[in-house]
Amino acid sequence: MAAADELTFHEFEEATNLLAETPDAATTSRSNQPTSQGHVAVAMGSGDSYGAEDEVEEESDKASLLQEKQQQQQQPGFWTFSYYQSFFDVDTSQVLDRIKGSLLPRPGHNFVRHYLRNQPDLYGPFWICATLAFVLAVTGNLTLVLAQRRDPSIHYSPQFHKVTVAGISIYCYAWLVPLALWGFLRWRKGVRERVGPYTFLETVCVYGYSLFVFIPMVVLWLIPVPWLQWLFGALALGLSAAGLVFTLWPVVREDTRLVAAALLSTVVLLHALLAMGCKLYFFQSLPPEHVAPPHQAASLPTNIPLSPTLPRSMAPS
């Protein structure tokens, strides 16, 4: 009897313990032993279990809003460093693929859905823009060169202005060009519901990536044929308007057929019009240097008296 008591109190006082541990847990008695023994069984929430899935299930949307908004609380303003920063977060592996797309279009194979993977970035689009600026403006001297070279009459200067004309205009271009076919685009938008734009961002890394093949068009442009260099200019151009259209046309094929035709004429018109701008303005050969001719006779001097020439017979008696 002694013994059972005993395991009764330690049964009991492991019961107390347990519960002053967890306070919402509920005792129950075991029916299937003697009620002699006083077996005590502590049920640990049995009871609760519906109300600790809610718990649960608030803690964690609490913990989800919590992580929201602490990232909106870390992503950085539009006047910092840090939110144009993140432009640039690509790698070289990434802007070789996007400048071989370029490269090569295919009708199907959109640039924006198989290159960009909504992570477009600026960084590729600006140095594009400012190699080409570069190599435009010094093939520019290069050809007036190589021309006094082979005509000695013609008169050279450096002309350090084109790294400048070529900088604006092709910034310029890589830049307002985008902005307004991307507004266009999200005019078109709420007249047809169909019509759904890239973002500007996009639109931009687009035309900036457009633009690679024209740098080694301008390399081969130092040779001196005009038909060879305009035969590299409208490969070139070719491989850059049909780019774009492939990008823009899975946009543009919803809306009205004299709207998307008069669009995509338009971007290839402005992309005619750089490439002939180029070839126009910077290698065009300056004209030979005009050579005064010599003097064919000296003036005489006033002071020196002339012969007279008048005959004998009318010369005065």
Second form
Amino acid sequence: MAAADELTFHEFEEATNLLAETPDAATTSRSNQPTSQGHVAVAMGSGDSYGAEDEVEEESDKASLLQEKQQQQQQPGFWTFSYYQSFFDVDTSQVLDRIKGSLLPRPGHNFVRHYLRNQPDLYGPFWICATLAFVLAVTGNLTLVLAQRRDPSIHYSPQFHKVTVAGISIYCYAWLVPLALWGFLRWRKGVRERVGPYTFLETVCVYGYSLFVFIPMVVLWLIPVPWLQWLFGALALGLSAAGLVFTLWPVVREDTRLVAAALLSTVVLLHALLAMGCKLYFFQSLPPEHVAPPHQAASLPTNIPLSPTLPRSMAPS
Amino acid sequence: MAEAEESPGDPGTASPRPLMRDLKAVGKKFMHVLYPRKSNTLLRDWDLWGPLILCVTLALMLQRDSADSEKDGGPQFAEVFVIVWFGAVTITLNSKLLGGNISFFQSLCVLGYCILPLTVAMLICRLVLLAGPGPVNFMVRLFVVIVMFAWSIVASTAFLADSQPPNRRALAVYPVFLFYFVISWMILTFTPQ
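Can I get the form predicted in complex with the partner chain as well, since the one above is the form predicted on its own?
Shown next: the complete complex, the earlier chain at its head.
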């Protein structure tokens, strides 16, 4: 324990020195995660903090002192513009990093702790939803164009109302479902002691970034091969739902098994319903393409026996 | 509107001059959009007449005929209007929230004026469509729309990109790209009757 004491004493000294120099600085935790607005980032990864409980407690003591100081300085009211500016405090590289993190979910890496690091942003969720809504409407229309080339009997129209439908449904999903999830997790908060639930913004962030993988999936749905479309859909849904599950698992695993299983399966089910709904509503033109050839094939044999018999029947009369 | 100073003159001859002056200002800004250079005219003397004229022209040309009342036709006049103005306001808010130092109306002015190339594309597309449908027809329209879309993006980023810090420029420019892409899509999929 002597070595641990030396370490903690040294860190405390460093932290107080830094604080003396720059009173507005945010404190950093053991794994160098930047904090803001008085949050304490505790790295609760699965199985990487065995001997560190004492250090964590020391750091949370230090951090609470710094927290109070920060809270006195930075808490603009929600009616000021700078309050909302704090949600857009991201750089291009950070946004790209978060998108990459959502595309490649890994079991040990919690999206919220690893990528968001207590700086949730609203830029990603908002513009990813907007992009997805427009891409859905545009590619849905494009499939109609391509289907009409193959089968001229299909009537083409710009279908502009689908933009409104896409926009409303995507935004409702990306904001109401996190609201419900956050509310439910806060309600169950009493069961857990150690790990607090995510804030509402972090939940919205997780959902928003998880929708990113649907954008290339929708573009790839232009290829009119049905089994390929279902394959892409399953892949994208798998990646997206895996990201959500890995993020929610640390929060939910201390609850009862029944609640944990029910919550996770509801989350995955809702996500699957969204993907299926998009496919069925915006890419509807495929069934006519498959129905038409059997009709043509069925009508030909009935024509052929008629035409040789007609002259024969006409001839005697 | 940004008002230039009234030059001293006869008090009785005030009424025809402001209209000509405003029209000239609008025309000058059109020229600045068509030949984008690093000048501050668009930002300094912003006005919203040009964007209004362009938006109304575009919406009039894009709206579906009243006879064509099927549910899945092209956009209505009001839908185009809402998309253009709501889109411009959203992009401006986004730019300001990211920490850009451009004012609200200056940004609306720039975004509105840079619709000019796409309005020209719409005019050309309508003329081309008079020649009758066909694959060549579609290729010509596609080419024109792509060129004008690129022109709009170049013109607007020439004015807007400098107002953002360099590590967030792409974040501020991407919504502009999406906005002009949606307008270009509406122009390209326009089918008469």
